[in-house]
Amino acid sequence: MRLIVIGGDAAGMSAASQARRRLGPGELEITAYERGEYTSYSACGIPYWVGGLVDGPDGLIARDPAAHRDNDIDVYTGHEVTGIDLKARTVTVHDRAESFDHLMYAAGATPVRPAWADTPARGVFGVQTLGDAAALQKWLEPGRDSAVVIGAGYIGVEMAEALQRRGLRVTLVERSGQPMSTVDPDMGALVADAIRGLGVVLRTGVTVQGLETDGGRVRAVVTDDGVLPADVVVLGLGVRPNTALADAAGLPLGVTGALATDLRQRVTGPDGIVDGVWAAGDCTQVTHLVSGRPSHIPLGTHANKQGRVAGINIGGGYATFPGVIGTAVTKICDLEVARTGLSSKEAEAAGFRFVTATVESTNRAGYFPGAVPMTVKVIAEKDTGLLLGAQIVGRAEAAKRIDAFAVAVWNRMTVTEMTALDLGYAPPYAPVWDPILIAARKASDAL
């Protein structure tokens, strides 16, 4: 049998590695094609490389092509698959046809790039791949003084901080009324204060209309609220599932525009399972276990898990990927931001009746050195008390507290049940009433 993998990052190479663990080279031939230069790397680490906190690109690579080849996986970088023929069971790469018995589609996602960003002018960058980051690093030579980051989601906020650390004057532009729209507006306001505290100019409610260029390079960003000088422009507008190749081949897409799969990561559509075709990672849609709706949530954690599940099944084992609950964390300087489950907006869109509770607490006992404030917000279903979601904004030791909420959401706990959780306590680590327990108790009272 032959497995062809499209995409050499988290999902694709996790699938290849798991399949190889179960079937030797004499049982399964594995060939992976990656259009970029690198395999198995951490795109999440790019802002920290740009900001000078970590070394790159080698420091961000978990396993290079040589390591995969040592594992009897043939990896070809700089090779883009340009066609899939499901009937002939072949892919086209470098104008030749390669046959497959199993096809692993792990093409990832592509950055959202508006029409005004399609310019030959230098100085406009996405930050999707290590190649993108390397090009940005090369551009950031002495004399680049001003930067405009467009989009204040996770990557935009992180890139704004990274460029500010590099000594540039940074303006962060966001079309909506708050940064990080994945959290509720009251929590987003705390994030906005932290961004401005860095010295970054935050402009919300502003729409970008175009770019000004001169001499073949970008000079400014044109918005509906003025012109912003820029020696470098970074796009942080999110991503779309990279499914053009799949769509052209006739593979069915889900309602999100991403590939739909079953629990075992087999591509599915109205006519059922597509034989021998698997998909995982940012090009697939997932089930949100709280709302029950199909969602597109591109995160490396999901990609690795989905790839592992697909590889186990390709190798003759059995594994499933049940879905996600939207857990995510990030930081802005020393401010930590975390969320899990549904936001208020998402809960309303899903049709829930709910209550919210927000508490102010500290990460440690108030009298202990290093105690700093933390804001915790809980969203619970009215009547049942089911925990629908939680958000945390604070400093030291704030973000990872979201994991307790994530476990509770995953296991469908009520906020009343959470008030009795036996959480660890010592003054250096938490108040006697942990912020998690205080928030759960307040939500329970609100019911």
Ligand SMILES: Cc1cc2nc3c(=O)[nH]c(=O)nc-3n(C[C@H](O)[C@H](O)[C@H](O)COP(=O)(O)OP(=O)(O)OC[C@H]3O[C@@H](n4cnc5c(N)ncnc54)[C@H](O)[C@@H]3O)c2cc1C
The other form holds:
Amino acid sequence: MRLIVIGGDAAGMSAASQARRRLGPGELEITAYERGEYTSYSACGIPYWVGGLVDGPDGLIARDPAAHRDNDIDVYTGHEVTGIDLKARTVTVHDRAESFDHLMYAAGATPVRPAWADTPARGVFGVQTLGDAAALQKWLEPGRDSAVVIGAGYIGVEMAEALQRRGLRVTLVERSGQPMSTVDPDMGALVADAIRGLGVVLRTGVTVQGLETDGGRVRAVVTDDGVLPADVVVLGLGVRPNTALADAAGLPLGVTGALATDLRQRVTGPDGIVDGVWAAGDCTQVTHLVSGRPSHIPLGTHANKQGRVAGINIGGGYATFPGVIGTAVTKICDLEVARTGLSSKEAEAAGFRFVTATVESTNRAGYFPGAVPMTVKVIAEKDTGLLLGAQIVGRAEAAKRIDAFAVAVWNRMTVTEMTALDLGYAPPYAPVWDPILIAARKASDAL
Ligand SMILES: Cc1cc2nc3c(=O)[nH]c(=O)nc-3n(C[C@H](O)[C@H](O)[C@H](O)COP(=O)(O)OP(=O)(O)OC[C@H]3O[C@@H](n4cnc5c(N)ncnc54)[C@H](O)[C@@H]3O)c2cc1C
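Having displayed the form predicted on its own, please output the structure of the form predicted together with the ligand.
So here's everything in the complex, that chain up top.
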């Protein structure tokens, strides 16, 4: 039996490693193709590498090809798979046909790159791969003073901070009215304050129209509200599932344009499961367990779990990936931002009737050294009291508090049930009423 893996990062190599744990080389030959230079790398660490907080690229690589080969997984970097023949059960790579019994499609996502960004001019960067980040690092030599980051999602916000740390004058441009549109506008306003507090110029409600270039270099970003000088431009406009190869091969795509899978990560379409074809990570759609809707939420945490599930199943075991609840965390300087479940906008779009409750509290007992403010917002279904979502913005110890909410959303708790949760308390860690409990209580009262 032979497993071919397309894509050598989180999803693909998790699948390969799990399959190998269950089946020896005599039972399953595993070959992984990666078009880039690196395997099992952390794109999540790129902003911290660029910002000088961590070393890269080596520090961001969990397992290089040699480590995978030691584990009896054949890895070929610099090898792009250019075709899949489902009938012949082969993939094309470097003009050769390679046969498979199982195919693991883990090609990730493709950054959104509008036509105006397709310029041969130097100085315009995406930050999807370690190669992108290395090219950006090389460009950031002395004399590059001004940067424009386009798109204020979490990657754009993290990159704006990184470039600011590197001493550049940074402008962050966002078409919508707030940064981090994954949180509600009132919480986004707190993020906007933090971005501005850092010295980054934040321009919301501004649309980019093009780039000005000169002598093969980018010089400025042209917007509907003026021209912004730029020695470096970073694109953070989001990603789309990288499914062109799958689509060309006739694999069915889900409603989000990503590959749909069953709970065991087998590619699934209107005609049922596609035999022996598996998919995981940013190229797949997931079920949002609160809205019940198919969604595309490209995150490393999902890619690793889905890859693991696919690998266990390929290796003859049994595992499932039930879906996601939209948990995510990030930070801007020392401001931590977290969310889980549905935002107000998402709850509305999903047809829920709901109440919200927002509380201001602190991370520790108010009298304890280091106590800093924290804002917690809770969204609960009106008729049932079910916790639909929560958001937290605050400084120390704010972000990971979201995990308690995530467990509550996952287990379909009501906010009233949450008020009795036995959470840890001591003055260095929380006020006697943890902000989570205060927010749940306020939502329960509102109901
Ligand atoms: C700057 C940044 C910060 C991030 N921060 C976070 C974070 O804090 N938390 C979080 O959960 N997620 C974060 N993410 C998202 C996370 O990195 C991705 O969700 C995760 O890497 C997805 O894993 P994947 O294996 O599905 O896809 P990828 O990591 O994109 O891997 C797919 C691989 O397939 C290769 N490939 C594609 N097509 C082919 C082909 N035809 N042939 C051969 N190889 C091919 C690509 O080169 C790529 O290496 C961040 C992403 C970025 C860019």
